[in-house]
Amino acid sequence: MKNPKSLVLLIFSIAMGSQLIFAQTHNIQVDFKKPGSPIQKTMYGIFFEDINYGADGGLYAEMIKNRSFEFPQSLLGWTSFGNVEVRTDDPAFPNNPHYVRLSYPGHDEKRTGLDNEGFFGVSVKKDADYRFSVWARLPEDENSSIRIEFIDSESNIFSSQKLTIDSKEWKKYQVIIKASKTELKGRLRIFLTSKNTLDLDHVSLFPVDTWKGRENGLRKDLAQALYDLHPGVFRFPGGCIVEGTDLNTRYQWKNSVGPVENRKLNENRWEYTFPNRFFPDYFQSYGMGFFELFQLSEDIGAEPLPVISCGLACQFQNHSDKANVPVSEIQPYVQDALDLIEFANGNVTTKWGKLRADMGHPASFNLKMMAVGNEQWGSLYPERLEPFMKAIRAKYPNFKIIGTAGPSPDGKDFDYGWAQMKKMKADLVDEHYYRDPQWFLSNANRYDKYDRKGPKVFAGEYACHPKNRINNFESALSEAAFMTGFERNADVVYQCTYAPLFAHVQGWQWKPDLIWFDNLRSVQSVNYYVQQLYGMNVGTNVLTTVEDKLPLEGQDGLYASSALDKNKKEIILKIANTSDAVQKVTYTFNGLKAAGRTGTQTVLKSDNLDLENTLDNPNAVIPVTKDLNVSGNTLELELAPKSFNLYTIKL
């Protein structure tokens, strides 16, 4: 042969090709004889924070922006015409004193009224019913009337209803409007149709078809998406919103309960946090307050996990201790925590238990745990946490208290936080991590060497952030691989929640996010399906799963965990193949009698790591499930490259 080097290269290529085709089989041993640590029902859950228009303009189904005219600019979100005056004398609701007075414009051919732009439009679906309501009164004796109109993007009226106001006292009026067409970028218009003056407050528009049909309800498709995750725990209402940019703008749960019309507006700290995504009209109406959040927890079958302020304003935005409440003045904050437990669980004869009952829920919400603070670090935090722990444990000795290790998954502040939480004997420690795909893959063994005698871990905020921070398949696959480490270490990891939850396609400030939406549609990200597969297949006990006596934490790109579900009487196998090659795997179930069994196999895969689900292509990457037959006590598999695989086997 003229070129011996070519022969060598040819032989090498053939050898390499053979290696790929006849790759070594991974022999994985699953110990069925001795089930391991219990897996908590709360293991996989969700975290809600009003970021990216997640509440007003999102999950909370209210369609009117600035419905009570309480924004700092009273008519922000509204366009007024004719004779419109904002007033505060003799208001209907003390916490929301502003209202508008509509009066005759001075000529029969002129008009007085208001347009509302909604949240990125007032959007309606053809033939759907919408409930318009308003609190109104007559300053004079005669009746007055208004016409409520749906206006499309070209200013054409396509649906309307008339409403007569007949009382000198503040009174709630409502009417149902059926949309005659679908409109994404519409507006709602209110016309004064008589010469008589009237006052309006708390102008509201909801779809009639809300989650559970509630009038002050939630957007049905978004709430259903939460239910379909089968979450074990529901963390709310934040996040950084709990802290506020300053203490005056922290989330105060007592302002979010009681009659919805009298809940005090609060600034949303995400309004101006990102100058490149500045939304000066982003506020919290508290229409979806703590009562509704507890109620939602119950609806979706999740344990409620409220987070409360520890008296520290956001430490990222405040660099002086003067921004925080002194430890000597922390008692009102502690009392808020105690009162919250009473609101959730207290007998109807107690002050806060009675309020819960008056709001329509006499039974307890069965609150078992609470997080005090969010992403705090340094000595400022434990000295404020201590009085909370002392007071809560004195009154509720079995109540779980969650502390925090700060905003990062490592470093001196993280180490200090953990040391303090161990010293103070917190029940759980909240860890947060937003990192790139390689970090998630490299840290699948993160909890293998954690202290088994210390506090348990609550991974309260985590998400893989790939290049450009999009919800692509690469991020979902990295999370699926990483989460096998949660399950393998269920004796340490008590529960976890992906973050953030929601994002409006026009109103986002932070990404990636689990569920994206516009005003009429929503889409579940690829990451959503990873969370759903884990949430629907929790199991009751860990099954030790090893190859050559070692857990699979990335060997040849494989990450695996297994669980036994004593209730469903099945084995659950989770295995991610992050490599570019087909991986042959043989599972052997030690201690399981050889017999024919049925089950399912579910695969989430894509050849394109950058692929994502969008509103226009919602099924780009979704799980595919088919039946599985198992003979004997072994299972032979070929795992596709770049795939997350879940198998259930009936016992």
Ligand code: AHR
The other form holds:
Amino acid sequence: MKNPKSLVLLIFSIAMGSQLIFAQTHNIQVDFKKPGSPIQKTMYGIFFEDINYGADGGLYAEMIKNRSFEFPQSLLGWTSFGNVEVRTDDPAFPNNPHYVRLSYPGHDEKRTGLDNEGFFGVSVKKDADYRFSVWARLPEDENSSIRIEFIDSESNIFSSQKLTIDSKEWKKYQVIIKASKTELKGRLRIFLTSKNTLDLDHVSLFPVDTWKGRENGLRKDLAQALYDLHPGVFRFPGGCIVEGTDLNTRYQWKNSVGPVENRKLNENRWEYTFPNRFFPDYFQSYGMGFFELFQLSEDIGAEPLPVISCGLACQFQNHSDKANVPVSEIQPYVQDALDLIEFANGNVTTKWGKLRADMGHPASFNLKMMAVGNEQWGSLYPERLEPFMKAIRAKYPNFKIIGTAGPSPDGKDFDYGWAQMKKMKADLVDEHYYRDPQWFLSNANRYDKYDRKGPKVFAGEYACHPKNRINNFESALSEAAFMTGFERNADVVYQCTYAPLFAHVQGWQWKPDLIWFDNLRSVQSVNYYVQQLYGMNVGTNVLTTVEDKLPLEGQDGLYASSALDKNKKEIILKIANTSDAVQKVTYTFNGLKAAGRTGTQTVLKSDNLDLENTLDNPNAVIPVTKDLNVSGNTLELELAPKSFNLYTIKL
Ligand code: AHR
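Starting from the form predicted alone above, please write out the structure of the form predicted in complex with the named molecule.
Zooming out: every chain and molecule, the one shown earlier first.
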């Protein structure tokens, strides 16, 4: 080295390490002159599946397990005492024929009744009201009565109410019980208080204070958490449960609508999928069925996106075509799809439109799209998808059909699936990826290379899985960085939904998950906050964002995208710094008039990549927002190491 100055600089560089990286400023150009592709309103959404006790024992606020005595073991979830008999003669509800008969135990000092253990306990909050309801009848002429009791974990009764049964016909009775204390691991007891026999069915307990106060309602904190995400699209009800372990146990939407008492129970495949997390009491009551899911979509302002069975039983669990419906016999499945569109949108004079109206929603749910199949692969899929496409297109030419590229984000089956979807002109293709942080970071450019002329992308299930599969900050930051690639490619990526959505802390089968809960509390994971930042700041158009003419896809650990929101009249900048160093960044807004402007700056950061939000420490990593003042048409920033940053600038 001839130049001594260079030598000094080199030694200095080695000595200073990352500080020199700090000194380098990234000059980022945002093209404000020519707003780019529109960003779909559906861009950031949610995906609900009854996994991890997401529905029964979760979002669906019913507190009684096996309320209709229809589990294969009729009294699973119940402890009976005295003279209790399970019967099926002359039932109240033909699809759910089992009920219990409570009779005098034979001696005044003996007792008859039954306790329900709830989902991981019957959990109540002090001073809150709970609606107990039951269908009952008198097999004989005399009135009979029961006492309904809340029992704590030490077997003490702490609240109770009486109910008199006065009809020989099946009739619904209800009573409100106020909890005199908070109890997480309680039970509900039904105590026969008369010598006279009675029959009981569909025993139900809900908090009065459900989401929107509905009687067959949803847990308020969990529904609110969904609303707060501002989701653009709502995919339901699965996932693998759509397919079924066998076709008999696939999700059949028609079984999930109509009077709640008569909805046929289905097993839940997540009961036994992972033998190391086996839950013999995990079933689908369908109390939160397709009507309630459409209603929830409407409540949270998201486009509904039902997924229906394409006649293939879960391909992971079945290795022969014998498990599937033959293509020649697929018509009833296709009819289910057509009927579903009629249920959602049809006039109230149509068969299925009338049912929707009878259930309380005469107005259309305005369903615009449907996914046929979940994670399907190989030639079995396109040959079954075809009759669906033909029939749906013939009747509803503008309806969007979503096909699948299978369970992996690449490989032979994925390529085959995509090629078929292009050939068949599916409107969107559903891609799934559960991968590690490195995959997410190195795939932020994934969609830059996609064919712009083919079907659009729906990233229908994705989540970053770090080493021990926890919802740690590292996974959230990797997702935030990766998602800049969704936004930058909004001309081809139309929607995306993180998966899975919910998990009960005691009842999970799969993790990580977006929202965790026990029976009384819930917590938003760090990943939730990433989804929320995107969901609340969608924008209307992409703004080209480059450094040295290249998108920021990992240079010095930086990932960036920008959007214009024509409605809110603001610019939205999203930038992740995944490096260990502070990064100096100067944004220049080409085409924007220099002026003083206001805005906001939000940062999600942590020094500890393994940190996660928990029920006991829900705010370990949360976004922090401050005001921002901008002068001229540039913005100089110092991005903290390991941070996701979001700026809004008012125009
Ligand atoms: O999200 C959990 C499961 O992952 C879904 O049910 C399935 O589609 C995927 O394999």
